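Read the single chain below, which is given as structure tokens and is the form predicted alone.
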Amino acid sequence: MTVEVLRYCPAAPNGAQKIKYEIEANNQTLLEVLTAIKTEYDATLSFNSDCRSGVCGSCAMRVNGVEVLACTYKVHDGDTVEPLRNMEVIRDLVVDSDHALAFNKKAHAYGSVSAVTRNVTPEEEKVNELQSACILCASCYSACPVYEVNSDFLGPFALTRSWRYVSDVRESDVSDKIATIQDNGIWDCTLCNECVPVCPVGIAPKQDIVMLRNKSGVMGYMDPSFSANFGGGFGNDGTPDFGDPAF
């Protein structure tokens, strides 16, 4: 069996390269398979993983172009392996996701203050419970190809995030969080549904993007490139201010 490896350092002359690995494989994950590479053909192979089990999310990777957990993913002749997009590669397999991890800041994606504390009902966990099971593995954001025209875009990690704390009952005013995404947040997405099939635990960000959308027109705002258009927003009264009714 053949596996190509996008192999990468920053310090060498040639910078990214692929390597072919010929391996004897039967059915074995990617990370086994990446490990016996380790072990038996080339020791200064790079990549993460930890728990190996499909929980932490530390081995995310891409395979033919897809992102997968190593740990998960059944290796298959001819498979290329390559680190996630949309951040630094390190060394070969090896990214640096505090980046991608810095836009839950920027998103206000966490439990504020002001959070009630109280029992939540069974039914009232189930409304962010895939939420809360995210693995902080990045994959959906290597998926997301807004970041190749807007870097400064939140993205699909972070308002997945928002959502989960937007929708907790025990999250008393959610003004802050809701007015901290508009800009390079939800309307910037275009919703092409790339972030859905790659996440691990089944969690959808556009549809929470999408509901983040809907909370945003009840609280007053709306898509800015809709006000541009149409002259403008929402009056001192609450209601839509469509500007000059002359178009």
Contents of the next structure:
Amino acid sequence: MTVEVLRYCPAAPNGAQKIKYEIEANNQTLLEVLTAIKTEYDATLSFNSDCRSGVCGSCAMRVNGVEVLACTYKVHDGDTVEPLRNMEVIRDLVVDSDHALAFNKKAHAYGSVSAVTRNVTPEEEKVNELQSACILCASCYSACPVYEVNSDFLGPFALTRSWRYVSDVRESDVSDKIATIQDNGIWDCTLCNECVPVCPVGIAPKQDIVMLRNKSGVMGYMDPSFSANFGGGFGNDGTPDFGDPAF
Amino acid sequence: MVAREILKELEQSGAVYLDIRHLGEAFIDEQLPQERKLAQLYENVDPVHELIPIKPAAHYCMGGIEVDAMSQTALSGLYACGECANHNVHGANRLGGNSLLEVIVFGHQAGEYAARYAQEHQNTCNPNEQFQRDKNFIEGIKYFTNQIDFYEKHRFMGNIFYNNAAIIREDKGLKAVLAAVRQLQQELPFMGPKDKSRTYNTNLIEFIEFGNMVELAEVVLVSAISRKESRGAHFRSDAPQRDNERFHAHTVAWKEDGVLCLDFMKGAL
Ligand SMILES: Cc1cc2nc3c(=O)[nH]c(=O)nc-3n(C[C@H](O)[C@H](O)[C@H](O)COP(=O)(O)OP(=O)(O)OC[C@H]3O[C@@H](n4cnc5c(N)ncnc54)[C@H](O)[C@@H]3O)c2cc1C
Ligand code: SF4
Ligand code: SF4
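For the form predicted in complex with its partner chain instead of the form predicted alone, what are the coordinates?
What follows is the whole complex; the chain from before opens it.
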């Protein structure tokens, strides 16, 4: 079968190029195929991988425009393989994820110093068990269309991680975390759902963003575009303020 | 013990299966979701209804870089923790769950001491002999001739290790592998990376790792040959008993002027 790989090396003169590889594959993963190409035909083909079992998240890339983990995707004839989007390509299928990963810090998506130490019941653990399983593969980040217009958007995985901590029973005061995600955060998401089907562990970042919006609403924040459209924002009871009626 | 029996059965009948069907779907999904996913993905088998084909594999490396009670290595300012380090906590057989425990305990400790060291010392990156050797190696790589494919040798080494230096070991097999490894060490200059790029060169990284691998392989083999007893995961079919008199000790290996030295350190226990 034939597999096409979009290859790019900054030092090469002709930019990115699609290269076709004739391979023998039968029920093989994309990572197995890429490894075979690298170790048997072309040692310059560059990609990242580590655990080979869908756990570490380092081999995320796109096949026919959709984000996959190379180690869990079974290759088909005619597949086109490309690097993740919304990140600078370093070489071939390797992208620079530093900018993306920095959003976790910007979103304060980590345990607070003020968090209390106490036992967590199995039920309480369930609340954010799924969100805790994020492997930071950045598939959702690559699928998100917001980056076309806003490169400062905190993005799906950082917001999922924010919800993971906001919903943690040990976090006694989440006001700082909620304040941090108002700008370039939860309200910039278009709720388009693109991030949901590509997550290899079944996380739905969009859902978590909706949860953060609800939480923000309860804490007195509102959608800035809404308040801009309606002039005065919301009243204290949450109903839109249409300004003083003119009699 | 279990691994040895699985291996024996594999050699006899060609297949060994794990049956977890009695646990039921609800329990498997609750407690073993990843195992179910992996079996479905890589073996096309659903453990809720089918048997899982199994084979022993390494999932931890006992021993490691020698560290003191502050997680510092023999090189001051260099700290090691986790699987790569030897904190003298596991002995010859790490028990389940203890690796993640060690990562948390000694990771915390090493981080703290390393931060303190960095605060107290101006220049924390002194060029040393090893650094110079590594630098020379990288510089020298461009003269390596690339007549021998190191990926092929990597696969070869995996095979001979799995068959002779893994689950069941004996003197003759270990010595044969040692001879092969020493041969590979000699052949290294005839291998090399094919990719000459300076940008994200994974071919070069993999070659360097292969070089490290053949260096460490010698240490593993010489240790296994010297330890004429069986203990924990180290099983010698030609010396199946434990010999506390001679070997109730950690094996410590180091290099002097490039020559591998080995000793048994009873005090380390
Ligand atoms: C399949 C499997 C199941 C396991 N299950 C369990 C279990 O249930 N319980 C348990 O306690 N233990 C388990 N273990 C063991 C445990 O997972 C490991 O011992 C532990 O994760 C090791 O952690 P570490 O941080 O020491 O090393 P690693 O997690 O291996 O981290 C080393 C890091 O160094 C990076 N690295 C390597 N070279 C370089 C370089 N040159 N420059 C920069 N970075 C580099 C690597 O990319 C990697 O991220 C299991 C292991 C395996 C393989
Ligand atoms: S739902 Fe929101 S975060 Fe997810 S891809 Fe769409 S815009 Fe991005
Ligand atoms: S949320 Fe899912 S897709 Fe996004 S980084 Fe985490 S694991 Fe990957």
